[in-house]
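Here you get one chain, nothing else, as structure tokens; it is the form predicted on its own.
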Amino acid sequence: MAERPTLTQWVTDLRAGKVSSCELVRASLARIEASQARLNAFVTVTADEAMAQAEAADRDLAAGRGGPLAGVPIAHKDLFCTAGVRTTCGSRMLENFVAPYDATVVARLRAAGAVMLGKLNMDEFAMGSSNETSHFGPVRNPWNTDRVPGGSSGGSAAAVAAGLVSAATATDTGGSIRQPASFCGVTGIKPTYGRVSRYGMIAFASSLDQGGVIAASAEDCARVLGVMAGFDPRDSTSVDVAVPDYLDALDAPLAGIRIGVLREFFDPGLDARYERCVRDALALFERLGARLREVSLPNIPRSVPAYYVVAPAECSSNLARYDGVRFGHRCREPRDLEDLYKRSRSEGFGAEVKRRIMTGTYVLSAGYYDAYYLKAQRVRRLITADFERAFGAVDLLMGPTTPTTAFALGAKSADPVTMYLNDIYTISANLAGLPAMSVPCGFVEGLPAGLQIIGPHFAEQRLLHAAHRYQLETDWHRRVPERCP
């Protein structure tokens, strides 16, 4: 099986003059063109702009200048605003929206010299677990195009897995970085809530959304996250905590690190073959010097019902702005203001978005706020307390990322509850605002499986260190699908 080139390799080769940014970008654009009909990973490709940025990066590199990612081709999930390039959120509602400014994440990566190839497909307004809700059609998994890539960052994961880009931005509200990373056999990290600016990142659920990165390896993620992270005064949820050098001490030994194995994640719903992959990964950590112990978080089973009250409530509030008046899709020839509102929103939003808006509006309505929303927030606090107690005894928590490998396209579309349960192992980290990541740990019948690593607040460096040490001993993260362009 072929191996996937890493962003770290490209950074090294660019600095050494072994390859030019223009060469990398031309090759990436050719792979995107060759794969688009099969994978549908991109919504917008910015070929001319990318070549101009690559030429500028090559001039900087030749002069001994350039940022830490100078000349490296990447792409952005299509909910990060990009000046002069449309940002659709995978929705008809914003199909023609062109932002007048860059999101902070985009601006920081641009300043670091990264070359943007375009915008990546996603579940509409980041609502979905399969990347089947996009107005622009489903993304397909490069390992098996009859399977989903996971969502909502399915375009990001598929693009990295297929070698179309070296890294991609992504967001995680209830598992939308980790789950597609697991399904596509790549590495993805969701940092602590507030670590990465949400300015210019179009909101789904404001207390849960967090930007992150998907790449081939933990080392690649460390390089990109180091550029993205940091305080932003324009984001009221941004936390002013110093960002360490994520590359520092990546190679340090793991001896003595305490790993908690999450009992609740090894439940009857976990595929037995997937469990073997995770258990093998845990055994390797033990051989590397880690100390394993079982840890119980008794309120974890309440994560899904709590999440599917809190997230729709916040989405109902955030998406109220799309009314056909200020911006977004507007219906043709409305009879009056009420007709304008109704038809613009009915035409602009897809079925899953409408479902969550209706659910959120209901739980926030008079007479139901205390019974549902307030109770869900109390459960959220219990889940957070479980994690706090666990991290008093261990340094990291580990378990499976998802109950199964990637499922077939359309297999769960008719049953929203079954679809929602696919995020059962990832949601709790969002409710508690914790950093978490997924790393490839094996295959089940040709489809990747992922190991999830969760840490205490602002412990991204610890997660990346553990993942990197694991990846030095394995090659799961380097494997690529046979049909990659």
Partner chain sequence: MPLTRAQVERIAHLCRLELDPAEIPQFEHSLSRIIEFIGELDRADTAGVLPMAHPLPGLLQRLRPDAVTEQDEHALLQQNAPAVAAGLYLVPKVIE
Given for the second form:
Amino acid sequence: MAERPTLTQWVTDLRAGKVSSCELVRASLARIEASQARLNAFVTVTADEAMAQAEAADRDLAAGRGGPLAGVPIAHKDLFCTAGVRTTCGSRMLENFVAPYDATVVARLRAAGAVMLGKLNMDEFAMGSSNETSHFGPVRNPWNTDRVPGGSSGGSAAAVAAGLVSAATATDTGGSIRQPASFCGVTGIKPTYGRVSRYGMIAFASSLDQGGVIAASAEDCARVLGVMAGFDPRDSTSVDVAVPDYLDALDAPLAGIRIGVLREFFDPGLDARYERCVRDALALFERLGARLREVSLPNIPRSVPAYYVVAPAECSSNLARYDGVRFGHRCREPRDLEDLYKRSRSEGFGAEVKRRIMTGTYVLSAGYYDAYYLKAQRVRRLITADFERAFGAVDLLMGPTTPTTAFALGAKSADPVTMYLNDIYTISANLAGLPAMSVPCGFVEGLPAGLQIIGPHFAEQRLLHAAHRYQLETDWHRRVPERCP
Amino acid sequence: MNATTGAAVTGGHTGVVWETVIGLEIHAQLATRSKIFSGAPTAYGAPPNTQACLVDLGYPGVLPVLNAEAVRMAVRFGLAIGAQIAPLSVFARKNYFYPDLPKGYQISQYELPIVARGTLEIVLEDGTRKRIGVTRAHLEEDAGKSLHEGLGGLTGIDLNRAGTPLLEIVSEPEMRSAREAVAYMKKVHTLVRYLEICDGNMQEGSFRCDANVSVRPLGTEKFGTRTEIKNINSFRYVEKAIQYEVARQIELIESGGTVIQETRLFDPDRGETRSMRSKEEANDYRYFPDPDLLPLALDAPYIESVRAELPELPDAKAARLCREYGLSEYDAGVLTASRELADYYEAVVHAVPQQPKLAANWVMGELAAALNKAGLEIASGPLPAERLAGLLVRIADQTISGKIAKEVFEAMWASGQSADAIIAAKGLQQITDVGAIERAIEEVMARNPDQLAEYRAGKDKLFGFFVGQVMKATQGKANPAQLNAVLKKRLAG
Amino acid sequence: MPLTRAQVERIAHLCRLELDPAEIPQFEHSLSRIIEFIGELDRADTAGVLPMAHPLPGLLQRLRPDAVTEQDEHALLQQNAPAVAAGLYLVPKVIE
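So that was the form predicted on its own. Now I'd like the form predicted in complex with the partner chain, please.
Now the complete complex, all chains and molecules, led by this one.
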């Protein structure tokens, strides 16, 4: 396979009758099957349902009907609830859980005609940066299977990178869309908090979680995000702000756009060769007419510790519902109520999830709440204020997505803090609820590097525009791993 | 154990005078159609788990959205007790594991409740009034229910009640006796029903309370260690539970022990409180703002629109009844104990405007007794206000005497017929024709010459004898006032 | 300050996790590392800064009309339940 399929191309070809949904789906299913042993990107493949949906889409297309994504094969990160198809969250706890309802994101994509091929592997309950915490085994990076694909949306990024699907839903709590997108050489966008409904998206940390998309290009992301985004009365934190047409004016020139280069992201932890890729990208933007200036956000270095208070605190509470009573794993022959709780939860959750639940329990407990939880929420405001100040002077902020390219499996498993620090550049956007994306911007020893673009609230269009213009001038996002199935 | 009904108790062993300190946390289920955070129904008594939807069950991925009516009801209550309505209030999670709590946390309000600092006035037995501070009232969700019978030694969980909106009304520790606590609880009960925010059904658990009880030597300021008696669902149990707990604490302290801060349960069969071991472990609820919900903002126009819809409240209504109808404070208090009773009374008065006191006596007397005997509420009794008014009209226009009226009332209650129909059918019209009364008197005088002579010789006591004889002769239908006047004249000779 | 074994056990109990005695030292170590790491926040000057619980400042709670929108689906919802009888979710005996 020479070139990665793009969703935009498929949409055009499907409309033109050059290809049928059944053909695309059949080919995708074959690629998934061939890749599974090597990449392990999927937890569940829904071949029969997908073929039925594809047939329906072909009928619609033939009749000149069908939504904007009619017949396009996609897949969902396995934390979006799908009625009748199990949703595991990468956990033994939900190994056999079948949601009786569709997440809003799933329902919207279904209504737009997209065909779901299955559910994508992920770090357990989205807690991880390498996809190694999945109960269903790690996902491997299509560029080098000794490397991790990143996480937590590792299955989504790997599946798009390997051309198994043209787009995949994903979620980002501290970088879980952008970091795997950068590790796998694909494009991912985390929209503004509240832009995409969280209803039916199994929660990790409610004030940070945001659904988004990973695809082959910014234009593909724009197409899918346009369907996913929008107000949902079932989510109190969903924002009732009109969704612009993200495809509109994607080609407009960039001249005059003000780009802030985030000084704190070019720290000593950043790999020099990775930095080169990012600096080259910035130089290209300058040639495209952007005005660059260095911007300093002094509180950014505190974002990782603040995040590792807030996210575990919320997670410890969000995951209390897994008690072996109404759904999920239940231990055998509990002696008493406490035994039911403790063994069901201990057997159902993996080590990293337990660690975060315990961290969160600790920071919320009597005597520590002020020192950790409230303190972190104060720091969160400082970080947000830093961004607000910056966006008074620039339109977008740019920097690297991660400090290094994809690391080897097992390389950071020994010390959780080392693993956490891999998200050092991505976490601040979650704390401030800002839209952010990662765009492929080069390679270091055969592994992709990512340029991160951060914008003010609800500036998704601006991000997609800048990324698209960049992708018109570069081909990093079109390159595919050699051994793609 | 000492009987403890008054404000202060003298210890049996030491002679120390103990003062009781009580604060109540009342849980009132709000009478919304749907739950506080979901669109599931709130009706009582449905088969298990048929009214527990995805949100109530805490299913993975679901989210809460706040019910507008629950908010409006909380604001109604706040305004009714003269409290501050928070311009910004926050929902928090109270984290603990219990099988009737599906999410592992209860959504409640902690640091910023919707209602703060109100007051209620209670009337004590001696007629004095006392103001009780309401610290706060906050919105929260109810939990489910555990059932233990017929499940082979297991416990079954029914989550129909989970997510029902609750208003938790927290008083200051300002009550000094079990009776005061009951008076306060009754006052809140009356108020929530006036406001139509809670059906007040205590048997179904719609209105229940936790009592925080401690004792301290009279005259000291420092509070004693308190215990919390959970989930008491009747006024009588509140009184009994507190009395028992006060006596227990005093006896414990006086015999050298110390009160442990703990949760206790009242056992109505044994009339005791006992420690709830299951909840004994140190609670660390780890409250934090619920990130699935945003701050609730209420602006002045909204609050004023709720204020404009408030009904006349019990205290104002009682004052008006005193003023307009010349009722005593006591009568007005009784008649305004519920909105239905007060409405009934006013409907009766509307039909007999000249007789407000008569109406009050009948509503509080015969009617209340009959309802009580039949175990009926005022709204479900067989006598609508117009029917009772029909009877009072006949008393007022002297068609029947008060005594006959009781007979008519009983017949009305039993048959549902109007007073006039019964009076006519039974021929109970009062005799007000002076000639007819005189004829009856003449006959009685003629039949009892000896008594007449004795009376005329100065034995005044015999007047009653003649009244009785005339009444007997007229089957009780002679108008008593006329009879008295005519009889006196005729006996005098 | 590193966490003690007793602290780790207390936290595990609070969140109803049963740790294998063999894994407790690992949790002691990794949690201590994390607590030390988040302890860096201590050095941030946050005097006069209000805590921020939501990423979109000024966004307020929306209200839902009081209408029944959900039907009885207990049979479907209980398909995920490990133990059910007579419509009730079963747990070991709860002693009150």
